[in-house]
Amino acid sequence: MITKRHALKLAVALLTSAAASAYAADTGPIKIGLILPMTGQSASTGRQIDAAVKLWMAQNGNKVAGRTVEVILKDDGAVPDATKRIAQEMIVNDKVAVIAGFGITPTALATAPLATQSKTPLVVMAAATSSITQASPYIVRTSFTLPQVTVAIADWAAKNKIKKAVTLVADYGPGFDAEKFFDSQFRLDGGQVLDKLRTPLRAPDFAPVLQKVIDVKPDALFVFLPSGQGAAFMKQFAERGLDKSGIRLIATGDVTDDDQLAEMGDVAIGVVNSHHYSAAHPSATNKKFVAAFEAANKFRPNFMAVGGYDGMRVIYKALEATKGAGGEALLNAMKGQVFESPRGPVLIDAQTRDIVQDVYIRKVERVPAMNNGLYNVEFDVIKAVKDPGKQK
């Protein structure tokens, strides 16, 4: 039997332990869990975000509110079960204040329940399905949504002598968003979608769907593919002669990804696309960001990098506001942040916890002033775009 004295000793020990843990939490390092696909098909996403996180910390230091910031990077290979397991270990064992990264939508959705249960803010730096922020009240996004960038290119297409189109998207959440919002906006503007094609998320073969495009003969082919698949698509697009068929290629900026443009070659020149970030964005803030990024990494930043860089900014500024506290206080400090990003002005909407940002219409061009490289050169902008997927 436990005597009163033993019970009292046990209670005192537990309180002492709890107090010691709280003190350690208040004075020890602030841990940020970073879950990225560093291997596998989405490895370019992990490489870009990891580099951007390191650049932010190199420029802004590793201390916030007098405490050291420690980033714990884990590779999930873009496998949702692995993401969930890693996130649980980070929350329970590492006692992270926030989890960030998430290269594709399924990995973010797999982790959402854990964020809610543990009240751990989750910062999505890459995944782009509209519904992600609705999966947990603790999710904040610093990347973009497919509806944001798709509506813009559909509108542009209908106003530029494209009357009939075929859509080709990857067969998962962002692809469904791109297909849906291109179709609805294009038809609203008087266009006609002749066919809707999808390719597998992993190891896609584009030849069969490109043959269907040739058979249908639309004015244009609209394409969304996740970061990392653009070069393979462009190669097959050229191999099947579509670049000389008179069928115009239009896309979201994932396809003409800065990370892969050099591999695509001249077949990409002239492709009109819409997105929220280009390494050629002409602002002083972006020129400084690109110069620092390239000096540190020897490769060009893409839209994934800017999502990671801005994600770290949101985390740091929130930690400063809460003096290192996590949980709901940290989440609330992320909401409503307004700042100048390398991509342009952005806002973290306090109601939706999603990003509001400018969307640019661009054309792939060879730019002599930038080592004669291929870049997405902006020629139009839609200001302060909210996610159309959340607008009623």
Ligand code: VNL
Contents of the next structure:
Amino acid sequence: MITKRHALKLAVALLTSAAASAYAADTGPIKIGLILPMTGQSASTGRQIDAAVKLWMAQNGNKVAGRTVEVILKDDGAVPDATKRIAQEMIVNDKVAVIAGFGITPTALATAPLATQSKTPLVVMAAATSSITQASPYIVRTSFTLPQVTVAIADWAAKNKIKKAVTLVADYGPGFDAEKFFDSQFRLDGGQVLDKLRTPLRAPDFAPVLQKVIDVKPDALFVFLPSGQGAAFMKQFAERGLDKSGIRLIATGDVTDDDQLAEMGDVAIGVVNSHHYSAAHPSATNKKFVAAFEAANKFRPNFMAVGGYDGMRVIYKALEATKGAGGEALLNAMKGQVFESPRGPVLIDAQTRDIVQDVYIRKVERVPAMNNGLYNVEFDVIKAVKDPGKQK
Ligand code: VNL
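Got the form predicted on its own; could you also share the form predicted together with the ligand?
Everything in the complex follows now, all chains and molecules, and the chain you saw is the first one.
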């Protein structure tokens, strides 16, 4: 009797301990590797996305499918070799389920092969060159693409008495996209691009290109510069008297960035631009988002913050669907998600893994109802825009 009871007890104990260890493997933290430029020239992008990720977690908790979510934040200084090394460590040592962030295009492109080799979903929250999502089948994007937001401003310009333009872009991936898609749409609409100017990504000096613009004297100057460069550009634009030259400034919303608009001052007023997010977007979802973000951070969210916030949404919902499993299952659960973002309605296109979203035409104005601050005020919208960079 005693032996039998003893054996039974032992068997139960063994089973329990086996189950417990399996359970432990399934209940350890789910790790998200967040790689952002927290220092250097693109640090504002890192600061915005980090704040948005923290806001998402404060609002939605740190538990998904019964497991704790742990975000590991690392600074890559926007240096591609650093991004790649950090991603490798996160995948191999920390065993992260997802890598996310990616402030500028070269950092996303450098890391793409690692995502493919390790079957780790890579969520691009910032970088915006069209081709990024084609660099790995494991890449999903929650930011935007330059072709997606550029076509609208080219079209607006041609339909608003602008016949001759000069383009000015940062000399790398997203700049090439902006230059190309501005030119093709503007020409299609009967406009003419008189000159195509570029400034280096690192430490640009706008004086020589602005002198060129003065010499060529187009109806308008179209500008794309990455987030963080807009205020310096605006300062030189005004210093050289271009704001009073009759040459109209038009841009993508990267230039009239919510992060820097206040710093730009009156020179920005009247600049018409196109983009997917404005802190002044008048939806209830956005008002709630902006209020919570500002209360937590004492600064205004920009389009980078929204890319980070929506990236967390996509990751959380996918983890819920897979009950915490990673790899291809997690990737598949990210595809096809449809939701209301602070920017408006969005879809993660299951075929391209890129985001489909509304693009707005906006004008910089002082808004008395919003503390008399400078905002990109939306006055037109193109619904559900797919990345034209992937259409033939
Ligand atoms: C990129 C595109 C970066 C748009 C940006 O800001 C931006 C990029 C840092 O793809 O590198 O506004």
